[in-house]
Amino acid sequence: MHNPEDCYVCLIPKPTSVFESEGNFSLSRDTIIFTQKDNRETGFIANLLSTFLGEVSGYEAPVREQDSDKKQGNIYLSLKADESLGEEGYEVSITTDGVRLHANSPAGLFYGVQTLRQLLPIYSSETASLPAVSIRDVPRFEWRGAMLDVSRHFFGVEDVKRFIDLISHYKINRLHLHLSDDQGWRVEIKSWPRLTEVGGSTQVGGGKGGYFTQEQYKEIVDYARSRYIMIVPEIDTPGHTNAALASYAELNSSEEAPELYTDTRVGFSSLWINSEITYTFLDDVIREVAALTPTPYIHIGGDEARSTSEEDYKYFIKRIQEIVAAHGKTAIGWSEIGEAELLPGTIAQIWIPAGFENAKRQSAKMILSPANKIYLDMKYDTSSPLGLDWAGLVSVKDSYDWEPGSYMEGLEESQILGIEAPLWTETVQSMKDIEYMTFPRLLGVAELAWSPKGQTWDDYRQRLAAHGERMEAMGINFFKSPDVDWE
């Protein structure tokens, strides 16, 4: 059972500063959550908090607009101007008299509520309380991401929503959805309907596959926004395109469509680089995806294009960046795009060293996703029932015990947009599989992205151990790493 006096050990990510006091704030049936007037978002966040309170106390606190009397025994959520908190920081003060949570934006309030949730008891109690503590918290990096591959194996709307709920609890604010690959095309494109009719019909191992209609995709985008997570869609090009090539013969230089592909080998497919039909196709796809995604980014892939010549690759990467820009978005690509000319603002996602030096030379911002540290599809150890090992084994300790600011030689921290942990799904077939491969490694990634520089593994592993019971209460099928004493 969680002890309020152990509140500090239970917080992941570790806050910027924590000051503990004596006593605690006891929840009662008279507790009210007050918000500012005429702010729909803060009202929504207050209702989330009320739900969390109800889970541990048995009764949900009513939500009211701001009470000028500031009566004791209540919880206050408010927006205030404090530039030092930025857009996502927050301050929370818990005393024996009440709780006050302040932020500059609704996002900050949401993250503060996630911290309050971790301070609450794990299990229901008639005497539920919050420990007296003052917290000031600001994220280290702007980009705190996870990636879910729905192409190798398809996962539906409800699975993606659960994933969003789980990662948002740890202040992850980007969900990169890998929507197309050799094995499946997963988002409806109305101007090219065979992409999903044909290309979405299967998956690794020959299962039935699936895809998101545009309405379903928009539902995911909206749900993520309500949890302050930005959806970043990826249409992988010019390789990893067999599902598209099988759907439309005219995208192939042979003008013959290949068979659908259900294996896991990579590097064999390529769009027809020197055909204008290819760029008409991409313009239509990017236009429709951009219209469905009211966020700044489109991921263009660019990795493992081994069947595309160097000259064609460089030509292609420049053109697709121009298409993305024409639709008002910023392009992101995997490491290899650094070998091509990058438009101003294009972001390189570093998973291997290839392309890094050239991307740095072109002043590109970087997202760090080192495969040997935070690829969530790598096996934990040799006994792992799921996962791959081409980048090595990635233990819970490996995924936490590295420093993003000094990981790439010569890369200044000012060039690092943030970090993102990808989960590729060649061996992942169910939500339970997703949870097993993601947790608890993603908690460490979340802390690396949020918490101040200089955290230690020894301190983190103690907090993670205390967090095991919380993950169990949340129904997460997590891996009980031998690196951690879970008892």
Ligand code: IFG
Second form
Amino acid sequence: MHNPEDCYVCLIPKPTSVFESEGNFSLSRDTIIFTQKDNRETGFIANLLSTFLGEVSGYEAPVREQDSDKKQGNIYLSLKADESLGEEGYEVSITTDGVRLHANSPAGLFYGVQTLRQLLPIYSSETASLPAVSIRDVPRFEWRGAMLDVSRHFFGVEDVKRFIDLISHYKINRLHLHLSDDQGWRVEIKSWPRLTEVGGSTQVGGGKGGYFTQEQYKEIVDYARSRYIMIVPEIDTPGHTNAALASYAELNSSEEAPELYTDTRVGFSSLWINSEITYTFLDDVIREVAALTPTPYIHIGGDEARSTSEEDYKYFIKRIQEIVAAHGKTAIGWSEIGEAELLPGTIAQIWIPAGFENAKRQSAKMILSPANKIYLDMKYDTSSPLGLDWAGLVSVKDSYDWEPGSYMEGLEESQILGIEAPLWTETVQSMKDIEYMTFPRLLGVAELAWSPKGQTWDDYRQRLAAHGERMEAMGINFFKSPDVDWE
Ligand code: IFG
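Output the form predicted in complex with the named molecule next; the form predicted on its own has already been displayed.
What follows is the entire complex, opening with the chain shown before.
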């Protein structure tokens, strides 16, 4: 059993700096949380902290608005902070008589509260307390992402919200939703209703599939935003499009709609590159998705377009970037888009080497998702009951023990926005399956994305060992990897 008092040694992601001092701050019925006046965001965050305190002390500290700095309580959330903390950093000081959390923005306060949560005991106790430490914490990368493929197997709003809650505990700030593929179209497009009526009606294995209505999609976006997670919608093109092609005959050069597809091959589908209806279709889709997603990015896929000629692919990628820009968004695409001319600002998500050199030559910003390191659908080992292994087996150690800043040959760290761990769901059918493949590998991704360069596997694996109990307490169905001496 890990001694909760020492929990500052088990924080994940590891903070920039931690200074321990004597004693601790005991929670009591007198504990009061003070927050900013008239600020809905900090009010939400203060209430989240109150909930976390309630989980371990049995009573939820009241939240009051700070009407002056005179000493009135013992937990303070303040938006007055050192500018060197940037947009997402925070400082927290815990002493025997109180907690002071400072950040320049609500996001920083949110991350500070997640750290406080990990400093609290795992289980409730009358003598719940926080260790006296002072922490200064600033993220290394701005893009700290996870991806959930809701196309191969569909996952509803409640599963996505749980996934958002769980990844938010580790300061992940991007959730890329893979909303369309050969096997399913998962977001309602009002101008092309058959995309979901037909294209959303099945999934891998032939099950009933499903889709998000626009209301449900907006509910997910709002839920993520209140946890400082940006939703990044992906409409995969020009390949991985069988669900759309099966929904509208006119989208096909043969003028015939193919059958719905419920197996797991890739690379056999392509939009009709040389027909204007394709661009009218995409303009409608991107207009509606952009209107539903108040975040700067739209992911257009671009991967495995094996049924699109090289010339058609380059022409297509140029046009779809123009459509995305016309709707005021920045395009993101998988590695291969580097083979086409990229608009300034377009981001390449590197999963395999294809396209990387040309994307680098065009000075594109990159998100690193190396399949042999952080594809969460890769088996942990030969005994994994789920997952694939085309990129190799990816143990907990493999997914942690690499250095993003120097992983890609000749890529400057300044060109790297950050990293993102995709979970493809060909073999993943339930929330329990999602948790099994995602945890604990995502904790290592979160640390690589947030913590200062130079952490070591030996130090991390000890902190991770203490998190087994914490993940169990959260009901997470995580893989008890033999790489870790779980406590
Ligand atoms: N590659 C495909 C995914 C998925 C994956 C499974 C990318 C960008 C293999 N494209 O990864 O659709 O099938 O590991």
